[in-house]
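Only one chain comes next, encoded as structure tokens, the form predicted alone.
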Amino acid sequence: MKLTSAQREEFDREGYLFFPSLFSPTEIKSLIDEVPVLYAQSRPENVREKGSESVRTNFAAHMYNEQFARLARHPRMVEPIVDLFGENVYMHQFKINGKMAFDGDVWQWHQDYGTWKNDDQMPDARAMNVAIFLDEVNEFNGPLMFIPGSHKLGVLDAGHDTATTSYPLWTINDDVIRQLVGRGGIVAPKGPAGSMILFHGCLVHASTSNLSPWNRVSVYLSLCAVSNHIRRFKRPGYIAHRDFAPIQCLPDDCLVKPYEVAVPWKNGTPAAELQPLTVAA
């Protein structure tokens, strides 16, 4: 899937693509059947809401799960960011975030590359989100918001928020956040399941909880060039992957034709992928 030139040119400006309904139901229903599964699972990589059984975030679910494992290699999700970086790409990340109904927590105003720079000393912007929606996403769920725009202004000072949820952040502060909106607003994309977003790992965007009655699952891919890999091994390997092999796309049919696909971490998460390392790459 090849971006046009229109479609390069807006991300260029808004930092962001939004394209609604690319997987079909068919596709959506073979990912979302698997995820209470995997949330039910006794495993390091799903991390919970605070003071609550629902899980916030799943690590690592390409790894050990074999619908997963195939859409971490769909042409859809990878080949736009290899188009507009111009190299392979590598799975930096993998999550199945879920704000659950009634109990998802916010993700505060950040940069995804604050955090990547921060704590894998990153080197440089080459990275970015692609995430599709297994559930519809509607204004009352808690939709991603972003400050279109705000990539081109590069990295922003962020503080390390450990408090405020169950899963530590590189926050934005709410002086540069209301600069940051009158600057150039704030956009919520919504939508079906099956649609899907690519943005900047230097856009801000933060999403509310979630009081509503609807789930809102969403998978993210990070994708980094390959030639722009983590230096520092500081987290554990399944929220920041070690392994900087290009990914290998499968067909478009993917998700719902069985191509065989590998899930080394089937029977549990290797030792050496739960503890940081010392020594980087």
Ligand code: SIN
The other form holds:
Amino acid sequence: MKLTSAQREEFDREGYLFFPSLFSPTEIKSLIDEVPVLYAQSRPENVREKGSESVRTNFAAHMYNEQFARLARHPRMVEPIVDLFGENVYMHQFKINGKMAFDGDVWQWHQDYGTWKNDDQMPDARAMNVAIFLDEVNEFNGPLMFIPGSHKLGVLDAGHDTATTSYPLWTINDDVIRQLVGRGGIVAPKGPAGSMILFHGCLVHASTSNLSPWNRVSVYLSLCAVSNHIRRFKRPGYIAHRDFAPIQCLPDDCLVKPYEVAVPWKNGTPAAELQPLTVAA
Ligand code: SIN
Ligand code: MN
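The form predicted together with succinic acid (SIN), contrasted with the form predicted alone above:
Full assembly next; the chain just shown is listed first.
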């Protein structure tokens, strides 16, 4: 899947592209059916909401679940990014965010590239975020919100918020958000399960809590241009991957046929991936 010149212009201007219903209900069912088993596991990759057993985010499922390993190699997701960067990409981060009914907590206003730069020493914002909806996203279940055009401002000042939720985040203060929203407004792409969003690493985004009775499970992937790989391994390898091999795509029907994929962490996460390393590759 290649982007049209109109899509490239839209991405440059707005900082994101929305593809409603890009994956079929059958493809999405094959993924969402795997989620309860993943969330039930007690492994460090499952981060639970504050004061609850609900999973906030599950890291690196593509390393221990075959169907998510196939998704990580899906050409409908990988090819537009390779096209935009003009270079092969590797998987920097892979998450399945729960935002579960009644329990899903907020994601404060932030940019992802700020963390990749400060924590991981990623040289440039040549990494793309992808969100794939495994449930419908509507106005009630905590849709992802963007400030269009905010990616043009580079890395904004942020403070490390370790208190608001169960997962520490570099967040942008309210005065800056007020100014940014004054110029760009807020949008929240909504749509059926199977929809996909591509968004720039510097696009300012957030989501509210989920008070609705509907889960909002979405996969969030960050794909980085291979030459732009991280230089520091301060975060565990299951959060910020250290394998910079280019993603080799599977055929387009890889979610409906059982193509063979490696799942090297199936029997547990290697000890080296659980901790910081002082020397990066
Ligand atoms: C994120 O910014 O990484 C997640 C946001 C969300 O799940 O709403
Ligand atoms: Mn984010």
